[in-house]
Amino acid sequence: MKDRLLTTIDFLKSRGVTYADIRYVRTTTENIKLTNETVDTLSRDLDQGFGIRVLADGAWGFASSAICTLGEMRKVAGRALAIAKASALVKTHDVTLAPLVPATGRFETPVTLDPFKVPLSKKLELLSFVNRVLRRDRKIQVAEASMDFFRTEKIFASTEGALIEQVLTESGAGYTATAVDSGEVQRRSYPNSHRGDYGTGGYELIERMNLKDEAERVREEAVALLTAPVCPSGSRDIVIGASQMALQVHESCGHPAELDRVLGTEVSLAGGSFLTVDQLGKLRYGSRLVNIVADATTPEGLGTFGYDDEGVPAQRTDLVREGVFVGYLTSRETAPVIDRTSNGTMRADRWNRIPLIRMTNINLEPGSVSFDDLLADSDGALFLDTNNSWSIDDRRLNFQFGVEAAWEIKGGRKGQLYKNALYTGITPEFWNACDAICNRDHWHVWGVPNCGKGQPMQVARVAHGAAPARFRQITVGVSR
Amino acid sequence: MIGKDKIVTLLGDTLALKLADQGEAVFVGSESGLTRFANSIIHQNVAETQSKVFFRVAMGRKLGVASTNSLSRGDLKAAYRAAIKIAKAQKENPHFESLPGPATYPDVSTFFSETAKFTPRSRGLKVKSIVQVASRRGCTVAGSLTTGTGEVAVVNTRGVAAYQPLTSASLSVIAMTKNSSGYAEGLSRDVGALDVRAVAGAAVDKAVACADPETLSPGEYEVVLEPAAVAALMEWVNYIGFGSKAMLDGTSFMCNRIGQRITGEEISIHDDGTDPAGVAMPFDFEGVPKRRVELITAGVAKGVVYDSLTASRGKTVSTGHALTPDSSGEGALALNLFVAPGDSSLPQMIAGVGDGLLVTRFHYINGFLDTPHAVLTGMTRDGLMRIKDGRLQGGVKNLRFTDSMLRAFGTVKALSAQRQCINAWWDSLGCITAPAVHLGSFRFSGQTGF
């Protein structure tokens, strides 16, 4: 395959392109989902093909195909070139790329237990056990438990001389109990909602999740929520659980820090960003406790890799340092706008998609307080746990998140349970209200396997390191 | 395009191995191009040729699914065998009775040669005209223009051999001034039916009309929702309520309410994959003909859509709304939604508002807040306007809404006679055909600074 890619690169060079790259991607996927002890999804998928990106006449063209013959590659290369020339019909300037030393290398996710070699029977037994425990109350109408595994093999070559091979393995699992009674529906999930938690690595990640141990608690909390009072509305101090903090970082820092979005190229779908380039180094994004990094080298993070899909090595970049907004997620095309080189965040979800700036592991760095000490110091606050709903405006300012469960903190413990809890705010006001973040003992890198962006839609797998954190006087509950 | 004969033969030959009690092969293929523009230039321009074959096999009541995007006979056989291996490894599915049998499908025109022949250069020239329309009025534009062809085929060992060729074309345009924006879109299987300049003009008109928006406090307002706004709400209402899984699981707002009034009596919603007024598709991914299904009629909950597995679970029959085999655990989904028209018009509805808002569209709606009450939240976007004494007053900074759609659509005052096809999550397989809607009350819960 490498020879075919390099021959195609030579062909494109002979056509006088300014720049071109070709990516071959082969992805194997296994999805398993049990609902009420019936396997409703058990599927394997093999998907392979290549995509060619061409810069010619100052504009981009991209074409792709699943037929991986040399003849098809040459044909698709010609198509990508023709598309670039069509793009040049509507341009105001030529695209230029930040300089890059072309890389040659190989990266492979460290894997202890190959998830594709673990017998199906073992996976099904674990998910069945969880299903049975969750269903031990008749009010649990739906018990769902799932596992997903991905192996992506990539080869990247460019006209600049890059030649990179990568093998990424990703694993995840989780479950949800849905309690239904008298027109009320409530859910609890473990280790996170939206199919659970994910990381780069093998089946050892699943074994470490202790899926069996938490099922009783999850079931009981789901049933208890049915009769819990609705979370009262008002301005309250809140302590947000680590997995919900991960989504908060995702929506209100990760997405607005994407420099392509800032420069307007995501406006046609998900919108722009309030983090405009005039704010770089100036905006007080949050309190001095808030430090957020983009780190594609975080061990086991779902946003961890060796090189991005432009061949830029994985790296760590400050986005927010002591509350000040200091950095973006960049590409070779966007980085020069802020006089920097790419920090390596361009990724495509498969061979048939053009790379876009995507989050890597966007981590809220841990603070210094223990969770117990934080609760002891938060009398009257609400503890909000596990995402249920999410929405944010097209500049990433006005957000509203719903969580599965909320408890009033009394005497250093979780007290009254509330259902249907929502909190809302404006991004910089919210982060400036942060006055405590738990320490590394409570910090975990949460995988988000379904981050959507771009047209045609691309789904990226990203991650967020986060620990529980406290925010003062946040609007909780909203009118229905 | 590969064509019916080749695809059906290829799939049939693999299934002819007779290694499973029953076997099904679903082919989904496409050749598509998308030209994306922003800041009034083309910044992304892509083409894709992709196909996927899903095999679903039954060994007794044990089901297995495997898929591949390779059409080589060897890879197809390997995927088929993988599905069998998976089926053998798992437990019986009590809801599986049988794969569907052969059926006849309505003859629906879904392929337009002009769309199939549309080139990247053709799209580039259309985008150029959009930029020209906008720049004359001092606006920049962002958006996308997509054209493509597709083929869907379903073959099974019980005699199903369904095939449909498709084309699709869609356009979205956001026009922007310094402090406002406006949105318009177009959708058709026939690219010739897309009036690109008119769509661009509508977006520009809205952006200019919304310049220098005022700030308005959240609260309860009378609203006129344009078709794109109605469709965005319906997309989520459909997802959380009109599918069989949500109904059977007890999470849908339709549960225990069939036969009861749940919205204003002016509201009627149905699904019909055979109606060419939408984006038609005559059969589902099990090869079952799509039936017209009444979901809400004159405000009364009537029913939901089913695939064969959920139909068995619900002791009814499939309505022809199965998703691809890898998604069958999600149940059925209504992909060809129609909100019935009324007898009003957008200008008449605006004229009927004393103090309220015109909503062009919504952004980032979420419907998981409280599904039994169909509570949604989301933001307005690209053209929120104040209406006073029956006249448009200018732009308003965006607001967040949080409301029960059953409550809000219980206050319906009028619907427009004219409807528009609006693109939905499911792209070329269907759309939401919606009128503009005048609601007496809609609850806004927050605001932005723009």
Given for the second form:
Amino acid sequence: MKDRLLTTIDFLKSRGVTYADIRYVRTTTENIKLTNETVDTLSRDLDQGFGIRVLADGAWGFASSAICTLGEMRKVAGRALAIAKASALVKTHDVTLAPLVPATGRFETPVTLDPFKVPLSKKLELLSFVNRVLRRDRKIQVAEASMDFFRTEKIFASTEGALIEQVLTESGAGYTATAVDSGEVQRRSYPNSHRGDYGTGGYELIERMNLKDEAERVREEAVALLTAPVCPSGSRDIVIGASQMALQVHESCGHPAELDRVLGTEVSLAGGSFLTVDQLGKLRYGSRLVNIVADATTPEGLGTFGYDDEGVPAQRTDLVREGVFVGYLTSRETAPVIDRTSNGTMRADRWNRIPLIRMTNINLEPGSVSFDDLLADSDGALFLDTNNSWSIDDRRLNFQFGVEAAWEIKGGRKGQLYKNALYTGITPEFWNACDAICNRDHWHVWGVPNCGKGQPMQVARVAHGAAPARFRQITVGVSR
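What would the structure be for the form predicted alone, rather than the form predicted in complex with the partner chain?
All you get below is the one chain by itself.
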């Protein structure tokens, strides 16, 4: 395959293109889901093909195919070149790429237990056990448990001389209990909502999740929520659990820091951003405790890889340092706008999509306090846990998040349980209200397997390191 890619690159060089790259991508996916002890999803899919980007006459062209012969690659290369030349007829400016030392190398996700070699019977037994435990109360009307595994093999070559091979393995699992009684519906999830938690690695990640050990607690909390009082509204101190903090980072920092969104070249799905370039290095985004980084090298993060889909090495970049907004997620095309080089965030959803700026691991760095000490210092605050819903405006400023459960903190412990809790805020005001973040003992990298962006829609797998954190005087509301 490498020879075919390099021959195609030579062909494009002979046609005088400014730049071109070719990606071969082969993806294996396994999805398993049990609902009420019945298998409702069981699939293993294989998908492969290649995509070619060409920069000619100052404009991009892209074409792709699932037929991976040399003849097809040459034909598709010609089509991408023709599209670039046609695009140049309506360009507003020439595309300029940030300089890059072309890389040659190989990256492979460290894997202890290959998830595609673990017997299906073992996976089904685990999910069935969880289903049975969740359904031991008749009020649990729906018990869902799932596992997903991905293996992506990539070869990238460019006219600049890059030649990179990668094998990325990703694993995840989770479950949800939905309780129903007297017209009330409540749910609890583990280890996170929206199909659970994910990371780069093998089946060892699933074994570390302790899925069996938490099922009884999840069932009991789902049932308890049915009769719990509605969360009182008002202005309250809140302590947000780590998994909900991950989504908070995703929506109110990760997306607004995408430089293509800021520049208006990608706004079709979720709008623009309040983090305009005039605020770089100036905006007080949060309190001095708030440090947020984009780190594609985080061990086991779902946004961890060796190189992005432009061949830029994985790296760590400050986005917010001591509360000041200092960095964007960039590509080779957008980085020159702010006089920087790419920090390696361009990724495509499979072979037939052009790369976009995507989050890697956008991590809220840990603070210094233990979770027990934080609760002991937060009498009267609410502890909010596990995302249930979210809404944010198209500049990523005004947001509302609902959570599965809330507890009033009394005497350093979680006390009264509340249902239907939500909180709202304006992004910089919210982050400036942060006055405590738990230490690394409580920090975890939460995988988000379904981040959507682009038109046509592309799905990316990203992650967020986060620990529980406290915010002062946040508006807390209720929903029914």
